[in-house]
Structures are given as structure tokens and as C-alpha cells.
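First, one chain by itself in C-alpha cells, the form predicted alone.
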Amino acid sequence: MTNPKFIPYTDFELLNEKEMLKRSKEFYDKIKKRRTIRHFSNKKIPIDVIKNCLLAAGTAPNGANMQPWSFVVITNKTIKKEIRIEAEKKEKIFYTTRATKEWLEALEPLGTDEHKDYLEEAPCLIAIFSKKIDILPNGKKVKQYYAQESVGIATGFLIAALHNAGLATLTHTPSPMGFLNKILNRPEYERPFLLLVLGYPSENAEVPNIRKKPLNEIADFIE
């Protein structure tokens, strides 16, 4: 095993407590306005905005720095329609046969069903894939470590970056999602992780009247 090479870390910004509190509050105030929407405008998104957000996602921490993710940006109307058709097939099976009564009751307040119009209406979809292995330029196969966890973190970065840039998103996970490999011509060692729908809310967009749990319901502090 070769000796790892390290360089000085000079990019860390040391803040005083007042500034730390200010920034943490500002970020919370911004991110809490993020909502999943299901009604999108067809207004186009500047591609450079998407590229910057993907670069931000690519900075996420990951197992052994293997970066086991692939992002496929889809704006082609024909491809979006193909994805919708296949996704709705899976969703119809889910809602009519797979989902338990309890599961359907949990989804009821959100008003979801097998119809996924937003997959065509939104100007952009990002298919996110997790790699079980990767192929190096020399053709060598290398195993990926903690791939699912790593891709999950990167997806969180991406959603936050898109929200920060003024875009709305929806996370979609039809099951199974193998049809994305076929439609998007992805290798078999890439596993579909999530389909991210993004764009601008339509003028008549509405969101469910729900609440997020307060801090005392999601965190414990042990001193």
C-alpha cells in the first residue's frame, strides 16, 4: 500500500460564535422554505445553474473518496415521456396491489396516486445512479464502498443547492427503477437511486398543509 499524500487544509473558515449562530439561523430560515411540489411550470432552467448544483453535490463526503454516483440530466421531451410511461406502470402496481392499507393511509394526506404528470411537465429530470463498482480508464474494475450512503448524502447536497439557487424539486422513487438503465442506456453496474424532478412551481402550485417535527422530537442532547 502506497503512503497517502496529504496537503495543508487552508480553506477552513474559523468563525466567532455570533457569526456561527447567525449563519446557522439564516440557513435554517432558507431551507425550511423548501417544499416538495407536484405542479411545475415549463419554464426552462439555465443549464449552468444545474451544472453548478451538480458540482456542489459532487463535493459530498463519501466512502474512500470513490464518489460512487452518476447524474443524468434529462430535458428531452421524448425521453421524459418514456420515463413517465414506465414510472406510471410501476406506480399503478404499487397503488393497486403492493401498498398495504396502512401505507396508503399514510400517503393519503399528500394526495398522491399513480399519475405522475410532473415527469413530463417539469423542464428537467435528474436520474441519480449509485455505482456498485466503477470502471477505471484502464478498464480495471474497482469496488465501491458505502455507495448507497454516499449517494444519499450527495443527493441531499444537490437538493439543498437547487433550493438555494431558486428551484423547486420533487424526489421520485418508483419501484423497481431498472427501466431507467434501459431508457438512459446506463451500464448494469449502475443502480437507479432516485429520480429528481426540478423546475419552477406553476402559478397554481399547492402543497399539503403539513408540519415538520420540532427539535425535541428529532434530537436528544447527551452532556
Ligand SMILES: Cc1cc2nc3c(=O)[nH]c(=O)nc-3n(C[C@H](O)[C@H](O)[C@H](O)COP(=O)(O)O)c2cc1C
Given for the second form:
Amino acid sequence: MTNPKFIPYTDFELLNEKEMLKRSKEFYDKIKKRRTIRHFSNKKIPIDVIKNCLLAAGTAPNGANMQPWSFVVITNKTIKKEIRIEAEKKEKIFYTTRATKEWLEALEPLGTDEHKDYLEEAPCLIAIFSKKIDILPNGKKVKQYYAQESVGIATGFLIAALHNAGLATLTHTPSPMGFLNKILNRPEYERPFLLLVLGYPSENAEVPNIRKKPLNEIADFIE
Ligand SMILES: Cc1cc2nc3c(=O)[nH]c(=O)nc-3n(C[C@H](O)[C@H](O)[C@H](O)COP(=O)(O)O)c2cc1C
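The form predicted in complex with the ligand is what I want next, because the block you gave corresponds to the form predicted alone; please supply it.
Okay, now the whole complex, with that chain kicking things off.
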């Protein structure tokens, strides 16, 4: 028998409705300004800001509290270049042979192609890995539960935290991403989830003019 331990939950902040509305609107107003940036300046980012944002990501809900994620923060120029070279190789194959016509049509408004200058231009990359298993300090292997969902939520927290801290991001998924294990020396049981590019937008950075679906297209209310 296990003996779960509980502590009083005293961190909850009970708000009145007016305050709830105000805060929800403020959050929406802030988060709707986030955009995926594909042109970065080379201005450095304070590492403590990244650390705080990673700590925020690490608070995400996750399957059985296994916290099945690893974040690898890369500011080293040589490693960034290695990643760019490998990513561009994969992306070239993707854009010329692997992607279906339908997929290329969906990507068209974004103006993306196999060139990934930002992997070297941006001051920082965060490679996010999802663990298939974990190895405890005593060497015991443990299963992970809902790892992909959990890492997706943590990544969402991370992107929101970075945006809140005044940084721009790009969610990049070169496909396949196994080369990240090799370059970053990660064990086989860590599966690359995505590569987050972060920094400040370059001076004349532009973003695709895309539309976000209104509430009635994304939500149903059943009373
Ligand atoms: C899982 C995932 C994978 C993505 N992969 C890429 C990518 O490889 N390259 C890229 O330029 N953008 C990528 N994006 C960014 C999307 O294209 C972008 O989020 C979408 O067009 C909406 O634009 P917004 O982020 O500015 O709102 C990805 C986003 C997600 C969530």
C-alpha cells in the first residue's frame, strides 16, 4: 500500500467576477499579440529570463506527474550551425519530395521553404524532447504516461511565458528530427518534440497576414 501525502492548497486566489473578466480580457489581449517570427535579430537574451520561462513550463500539468520533458538551451554558434545544416537537408527533402500537394498548399500563405537562416540568426534555440521512458537516479526505468500531450502543454506554457517576458518565438518542426539526438547527445529514449527558436524580431520583421478563427468557429457551448 502506498501512503499518499497531502498538503493544504493555499495558493488559490478567489476573484470576484469583475476582476475575473478583467484578467481574462487582459490575458487574451496580451496573448493575441504573439506571432510566429521567422526573422530574428542577433541580440542576446538574458539567460535568467529563459530559466524563469523554463521553470514556468515545468509547472505544466502532465501524466502521473512524470514530467516527461527535457529542454536543451542552445546559444553556441557552432551547434546552431550544425542544426541548421541538418534541418535544411531534411527540409529540402520535405519541400521537394515528401510534402503532399495539399500540405504545400496549406503552407503557401506562410511563405516558408527549406531555407532556415533563423536557426543561426536567432540568439537561442530550445530543443524540446519528450521522454518515452525515464531513468531514476537509482537506475530504475519508469514508464511515462501521456508524454506527448504533457510535453505539448508544457511547450504551450513555455511559449506563453516567453511571449510574456518580451521574447519572440518560432515553433519549428524539421521532419524527421532524429538528428537533434545526435547533435545534442541525447539518449535514444528522448524523442525530439520540436525546436523552439527565440529572440527578438529583426527590425523589419514581417508576419503572414493570417486569420484566427472567431469563437463561434472554435467552441460550442452546451447548457
Ligand atoms: C506543432 C507546430 C509545428 C510548426 N512547425 C513550423 C515549422 O516547421 N516551420 C515554420 O515556419 N512554422 C512552424 N509552425 C508555426 C505555424 O506555422 C504558426 O504557428 C501558424 O502559422 C500560426 O501563426 P502564428 O503562430 O503567427 O499565430 C509550427 C507550429 C506548430 C504549433
